[in-house]
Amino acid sequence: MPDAYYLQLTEQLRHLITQHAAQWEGKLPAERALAERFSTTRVTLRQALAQLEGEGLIHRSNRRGWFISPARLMYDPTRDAGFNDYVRAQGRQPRTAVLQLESRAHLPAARALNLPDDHVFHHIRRRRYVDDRAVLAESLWVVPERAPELLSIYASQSLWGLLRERWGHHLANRSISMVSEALSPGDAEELFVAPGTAGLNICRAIFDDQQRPIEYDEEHWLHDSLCIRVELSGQQ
């Protein structure tokens, strides 16, 4: 069918699902039924799904079905605030899934931390949620010799709470970088989307107030659930 007619389903498919959110909570019909309302072929529909994907609106879970997407989480990655804390502030209810503890090296935690590339770590997997929707994928690579027995004791606790209360790790310095993805089949896999599903990419290395090093963070976020915002003072 001509483009004119695909951006013209994608609009009619905005307005019907500002109309009926609430009454749909949250899913949309199926593919076929909304094939045989707008009377057009699957083919063309996707394409309209997928647009609207892309902007954000709805979202995709594997064998599930499509989504409305619920607002985004107001994010400032600079920040000292947890997780949950800072879902919570928002009115959202946070979850973790604690999915791998164990001891290995890793290439980039090594050099963005400045330490010999064979350089072992403490290497904890987690999965998040908010409101019950899997949003980020995310492995900590914390530095043994500043927190000896973590693997030991961690649970699902906020990891920064837990080193500057047991350790007295003091979190000062950061280097952030940021970059769209498509998210890998691992990182797919446990956030229950396709791979090559857009995504957020945020690796955070952390230095103490003495410039140790002593943490390496590689979020993975799905595109579609934040909102990067930072707070800048006005000094000079």
Second form
Protein chains: 2
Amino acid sequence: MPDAYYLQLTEQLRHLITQHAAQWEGKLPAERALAERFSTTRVTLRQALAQLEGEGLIHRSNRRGWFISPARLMYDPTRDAGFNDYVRAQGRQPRTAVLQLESRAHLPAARALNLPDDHVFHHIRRRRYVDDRAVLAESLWVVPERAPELLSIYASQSLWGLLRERWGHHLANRSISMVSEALSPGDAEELFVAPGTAGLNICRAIFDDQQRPIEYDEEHWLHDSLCIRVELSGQQ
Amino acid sequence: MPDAYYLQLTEQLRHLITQHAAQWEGKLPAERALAERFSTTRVTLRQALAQLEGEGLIHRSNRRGWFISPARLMYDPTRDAGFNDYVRAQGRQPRTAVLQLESRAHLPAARALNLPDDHVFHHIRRRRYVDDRAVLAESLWVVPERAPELLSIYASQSLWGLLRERWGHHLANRSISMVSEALSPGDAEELFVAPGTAGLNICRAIFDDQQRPIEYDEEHWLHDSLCIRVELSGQQ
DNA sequence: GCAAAATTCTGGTCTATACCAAACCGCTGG
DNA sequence: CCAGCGGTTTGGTATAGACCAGAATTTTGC
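Moving from the form predicted alone to the form predicted together with the DNA:
Full complex below, order starting with the chain above.
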């Protein structure tokens, strides 16, 4: 069945990687070295590497090389535990970089929250890391009426914690959508990966217990960095 | 920014596709023809096509060519509406092919349902179509104690409908996981796509209202064929 | 007329090579 | 000891051509 040479190569690389993971310290040898070791060309080798990338076993940092991917982060988009909390709960190191703070209209947010198209939001753009790997670029669009001074007090703490503690909002209803995507050149650059890298786009519209719109959330994850996990009880 | 030629090509193809979608009847011209039209090689052209494939704009049927992808199917894995129902509700045509019916042990199912490793399940393997495109290969592992004669009466109706109507089971608790994947050679063949095609793997463990295990479900979707959508109310 | 066989088309795979720019590394000089 | 510079390595991109096997189409033969 796996007659194609690049598929055999994929298997050989898979074994090689699991065996030498420790001694290579997470980084694979250069493509030219691997191609020579297997007596093939870089083109074919890269086809095999792309397979393993699709499986999530390895990934690349733009122009820096191929790296062995760590275990996926478990993520439940229906809960509002903060990023820092659930990353730490899994024994990993979270980090956040705030890229932008501004007030601006945003059509998708307005549509999702049933507000006028030109409604102005507080916009927070940030990049999130797990163990020093940038895995998530996200934009938050907060309804200003619900959190007036947000932009002046926000640093990089938990947004949902702030909403709850400072403004007493109870996040109750949410609609979530998830689609696979190819990262846009912009998102790819923010995550230090090649343009078109596979990603997962998650969007959430959040309302409070009185059905008032609170916030809209656009997340762009590296496809291999997470495992969505949802636990539900009660009949649907 | 989009200095690379294949990225320019991607944009040109995108326009070409949206303009000529109708006259091409969903199928793109041959790779050699497109490469010549843009004065480049098949290798570079395929790089651009792969970009659009990653975005979900086009897809390929193994060795038959490139096709324009239809709109994604909306899918809520937390509901138990049958496949046929929600596909039709979106104005699409569902179809199911049953590939296998057997009794067998399955470790992942046993683990997910908290049963002994060697527990034997009713196993149903099927392929599902939307508008004559095979988009889903799935395996169902039903606990035989909950549905004894399942294998002899099952044709291709709704499994959850059967469980409810014939055996009076109320599906109540479920744990769901979703990860991006590269389709295994086996799954790829069943869906008539090239090995390693990007997919989405969804697994569900279902229990009834008394926390008894009912069924375990392994789904392999083509990544571009669906949009996950979840609506939740009540605080989490 | 229709089924079977031959041919053509087409995507899938592979080789060999080349150039560029970013990343990396080591040298050098302050 | 470190900052700056310059060469080297490496991944990203691209060309040109080739062969194979499965799919599609046409021709053939009954």
